[in-house]
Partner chain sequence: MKKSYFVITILLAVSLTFSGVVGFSAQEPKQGGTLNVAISYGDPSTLDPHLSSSITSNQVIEQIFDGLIAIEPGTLEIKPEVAKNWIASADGKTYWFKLRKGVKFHNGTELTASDFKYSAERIGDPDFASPEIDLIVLMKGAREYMDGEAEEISGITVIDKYTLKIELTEFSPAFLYGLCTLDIVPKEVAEEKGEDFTNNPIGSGPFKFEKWRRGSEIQLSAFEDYYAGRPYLDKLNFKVMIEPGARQAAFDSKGVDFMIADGPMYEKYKKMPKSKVKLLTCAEFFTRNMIFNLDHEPLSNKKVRQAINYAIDSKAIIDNVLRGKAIPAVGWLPSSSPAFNEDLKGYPYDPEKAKQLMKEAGYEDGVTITVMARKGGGGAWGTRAVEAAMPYLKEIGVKVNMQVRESGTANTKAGQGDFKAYMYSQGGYVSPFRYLNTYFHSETERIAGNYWNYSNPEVDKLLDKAQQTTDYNERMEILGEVDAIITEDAPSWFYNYNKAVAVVQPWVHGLKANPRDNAYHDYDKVWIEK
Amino acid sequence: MKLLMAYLKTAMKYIKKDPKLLVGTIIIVLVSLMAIFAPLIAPYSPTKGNLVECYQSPSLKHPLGTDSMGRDLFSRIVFGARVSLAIGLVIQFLSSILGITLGTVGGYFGKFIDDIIVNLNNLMLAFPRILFALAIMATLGPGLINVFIALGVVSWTTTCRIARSSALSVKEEEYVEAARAVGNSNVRIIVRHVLPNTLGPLIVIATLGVAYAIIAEATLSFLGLGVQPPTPSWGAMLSSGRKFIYYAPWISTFPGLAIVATILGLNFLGDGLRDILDPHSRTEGQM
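Form predicted on its own: structure of the chain on its own:
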């Protein structure tokens, strides 16, 4: 508990000094709370429509208006935060596990193992990630589980490159040589010495990776290959609202603003974490 309080105290010190980190933290905390307590916050059902109230502009009854089926947009955006954050976190978790494992193993062992992983990484980078994800979705079909699979498969390359670069540097340190000299196994050295000293940049990449996953899911849903109706998804709401952009612009405007705000918060949070975890960037910023 004392260690946790010390970490929180240090984090609060940096948050107060860095306006971007403060703004990013506030945005992500608000979006997370909105997703967690969606049933308590949303005044209406996100899936139940009322054809009598179609295309209503923002009002006291419906703060963000209603869509083409009379569904309350505020309620749908609140529940859509659950979908976006869940997809972002799950996809980044899957891609981090795959990327960190491959990158660390390749960087630590080197030789032909590293060559295989590097070539596989380069092969994946040869294809635009979103097009690769579209091809996978076209094969598997739309749906939430398939979104996890498609984006998880294409999102590990950056994490792999960072993990490999960090492992190449850390494995030459004296404490790793000492651990190897006293007879520690390679697995123990990687888990106890290499990974803990490469997590700094990987945490930053993971934060930015969540932002990418949210954008990618919104893109797939916009094209009709992501989360399927009636489940509220910000990307699908954008897609459905584009047909009414001229006489009911709020249907697509507010989901778009929700995506922009969330991505902005994640990017600010990632930049702030980079400044905290990377002493070189912090020193350069003070010069």
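Numbering follows the first chain given and starts at 1. Take the two forms, superpose them, and find the largest set of C-alpha atoms that agree within 1.5 Å; that set is the rigid core. Since the structure is predicted, the reported quantities are computational estimates derived from the model, not experimental observations. Compared with the form predicted in complex with its partner chain:
- Taking 2 Å as the criterion, A42 does not count as shifted between the two forms: its C-alpha moves by less than this amount when the rigid core is aligned.
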The other form holds:
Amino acid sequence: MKLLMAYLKTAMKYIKKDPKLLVGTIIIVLVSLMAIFAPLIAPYSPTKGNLVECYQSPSLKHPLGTDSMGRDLFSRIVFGARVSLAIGLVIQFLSSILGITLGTVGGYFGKFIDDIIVNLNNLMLAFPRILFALAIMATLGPGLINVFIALGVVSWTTTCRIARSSALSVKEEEYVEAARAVGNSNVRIIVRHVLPNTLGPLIVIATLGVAYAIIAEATLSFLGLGVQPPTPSWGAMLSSGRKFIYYAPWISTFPGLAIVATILGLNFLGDGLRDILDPHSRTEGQM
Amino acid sequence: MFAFITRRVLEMIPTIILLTLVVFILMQLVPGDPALMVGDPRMAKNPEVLKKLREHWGLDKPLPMQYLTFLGKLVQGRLGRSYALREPVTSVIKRRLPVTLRLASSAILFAAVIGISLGILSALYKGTLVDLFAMSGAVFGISMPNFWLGLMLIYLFGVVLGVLPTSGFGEGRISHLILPMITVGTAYTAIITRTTRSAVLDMLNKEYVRTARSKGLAERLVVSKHVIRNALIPIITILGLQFGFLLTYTFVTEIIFSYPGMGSLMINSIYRRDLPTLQGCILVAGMAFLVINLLIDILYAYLDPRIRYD
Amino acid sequence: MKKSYFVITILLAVSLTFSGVVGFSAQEPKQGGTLNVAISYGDPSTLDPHLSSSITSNQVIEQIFDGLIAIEPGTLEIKPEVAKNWIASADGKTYWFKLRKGVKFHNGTELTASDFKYSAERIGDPDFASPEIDLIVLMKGAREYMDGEAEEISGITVIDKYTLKIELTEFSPAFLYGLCTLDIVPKEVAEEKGEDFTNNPIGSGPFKFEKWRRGSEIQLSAFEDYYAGRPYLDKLNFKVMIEPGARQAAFDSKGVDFMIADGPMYEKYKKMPKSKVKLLTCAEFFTRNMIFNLDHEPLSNKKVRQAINYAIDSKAIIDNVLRGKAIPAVGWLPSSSPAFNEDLKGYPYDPEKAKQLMKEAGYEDGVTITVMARKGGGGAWGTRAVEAAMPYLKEIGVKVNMQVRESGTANTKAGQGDFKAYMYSQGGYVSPFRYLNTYFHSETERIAGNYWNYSNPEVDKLLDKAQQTTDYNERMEILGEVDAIITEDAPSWFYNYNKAVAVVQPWVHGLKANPRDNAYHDYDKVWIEK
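Having gone through the form predicted on its own, I am curious about the other one (the form predicted in complex with its partner chain); can you provide its structure?
Complete assembly follows, chain above in first position.
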């Protein structure tokens, strides 16, 4: 906790210096506020529409227009912030837990456990990620929870690699050896000494991971297997609205812009954080 | 070195076999009968045809048998026949792979040119508005979901400006490649820009660069001579890695632009439950990925003799 | 030879067609030019006519290959093709076909009766696993041949080079329609190439195969020696454009001359002046409906099913969501079907009556139904159709729980009866008998089309009667009656018939809307004014 506070303090210092960090933070705070206060901001229901009002262009009544079911697009985008942020955060949370557990265990214990985990990691890398998720979605069927599972299960490789290498390097440190000599259990050592050391780089990875998950959900929707309608996720709105791209361009443009702004914000935040927390890393992520 | 390569190649074999097993199991889990996917989905199917097709494909045999039959063929270098296309998978892939390779390599080249330039610029002017704009430009590419970017490009270049063809392979003409290339490439500029930026920053802080500067050499010369050359290792690594991923990540673009590569084939194979084709594609893509990784490691050893292999 | 023969529809179709073309435009047809057609539904998987049973491939295959007979796109009547005429026995079990002389395959060899026999046997070949065996299964001896017990299909007799006799095990009103899609391949070439025939298909159709870049483009060129005269066009290209936006961009930038439009696209082009764009519109043979699984409560209750039909304002959904690109359904058979029952009124929007029916059925406190839907359809049949129906159903206490399933999963579940209600689009058969029998005969297996598990002895009786009725008008009458009974039973929510819209560049002449599927056209009659 102390460590985190220290990080935050430095972050505040850097925010002032680094314009990217500033822009990123502002965007993300705004989007988060939109998600939290969605029912207060949105003038209409995000899921109920009026058929007579479908495909309406932006007007005073519907500031961003209406979609193909006559639903208010602005309300859907506001509520969509909830869904899309949830998608990003939950998936990143799931994959972080998977990645950190596997990576730390592998790095700390070494030997054949490590071999298995390294090979598993390589296998995941060699397997087209979205395709894997697509197959999982086809098995489970579309839906928000299933998107969490499908993308959570396939997105842990980078986290795992970083957690593993930190664990490897920390393992040999004197204080860890000392802790072991005193008779601390492995779990305790991992939690107290190994994990905190991985946190820095992982925060950066997580920020970008959230962005990745939002885009990945849009891609799954494009392929026909995302969240289930009428759930207003930005990805699903963009993907289903693309059919009308020349007829009613607002239906896809506004959710698209919402995605672009959020991803941009997350990336700025991630880049800014990287400069502070982890200046030497090279992220070998994949889109 | 030779021993190292041999060992690495041998190590690939279990990974590859595991990969095929995962694909096999995954496709067993996905509900849906491949026989039902033949023909028009809107029309009813003759149960007799369904049965015949299943027998024809050997789907009436027990699952372990099916998998072992596949492995047996694989050892002989055969990948079986596609359910949906009724052709040997090898000839299907032979037709599709070069198209994807073409798209992927041009896209990575595009991303490299843009990414490296932006990266150097943003490192040299770290923390300034130039840095902000360069990074924004790079990041903008990954912020736009690929299919949306593709459609926007189609609208801009195809409809408004009317200067570029928006669909198809066009017998391999460059004009047909440009829009798909930009669509795929843009998504990769961000990571290359980032890598370049941090690599250059790293180098700028190195002692010998500082020395070179203090000696009075023109700044530009310092940058070009020392910094960029030394920053090249991480950049090449990232380019290679991304290329490995790219082979399977062009599918969205391929679908939008009807660019007939392996990516769209893979997606269609999942939809059609065409296991042999999917197996073949993932096998090829997975192998390409592993080989590229090996090449990167070898390159590493070549560029940086300090790295030892044991 | 006591049998009396009668001629079945010796058609004036050809002359009709030509007058149609001339009527379309006062100009003389011009020779030359390239027509670019967008393929909208998917990537053709094969060009082997005997391995394909999908519209995506068949719209191309029909240009390369000919059958004995064919379906006229506009009127849907059966017209001569390679066979110049035919006669049938009174019991409708034996057919004699007289082939044209001098019909050439693209490789220059002459098409003869034995090529037809070979083609039928190729489909039946047990090792070939063709999905098209429906086309031959009624022929005498086909069963034995398919089971590997006979060397040939004994029901096909090659009397001489230009005369064929086909014997059936029973009369079927659908047989001739099936025969229209039995494409004739040259024996020597197909035998030599085997399954590789798909890469270099050779037929006797108006266009010959040039080049195929899979997933992108198929190029055909005019066949100089076509029996009905060389087509006007020099080249015919099919371009795969699945993404609606890309397709529209290509059309607007004049990269394609023909494409299938969906809802909002239709509205856009409808508003454009005729000099800018031509629209081909017709009621297509597809019934968009919500299949009710009759095995489960509450949908096993006829009153509930009727209530649902009354409760939804199909017309309002069509007008708004689909921008008028559909025709409200009044029963199962589409309004373009020859057996369409003019007396059917369907279920007008009447929420009060619906509530009343729900009450009578004992569900006045409401009920929840799970509806399986697949992505796509743009509101005509997919998830959006269900979304649009939901608020209406809520009004009468029916809560809808939508379950989105991917196409392959949905197909399989539908075939297994593993669903409560299923929103989709069925049809595609020109023969109204098949259009009904495939879906509603109680002996049809679930996977073969009877997804409802529908069983009505009266319908069975009438369908069996129709099957044996050789008189065309009488048969249509019976089938219209069947449709009325089914409509009353309401095994589905009858939503709409597709209004197929093809968008054509103004300089293209000679195309006609085709209810069979608006992607099928006789491109040899098409010419370009430029």
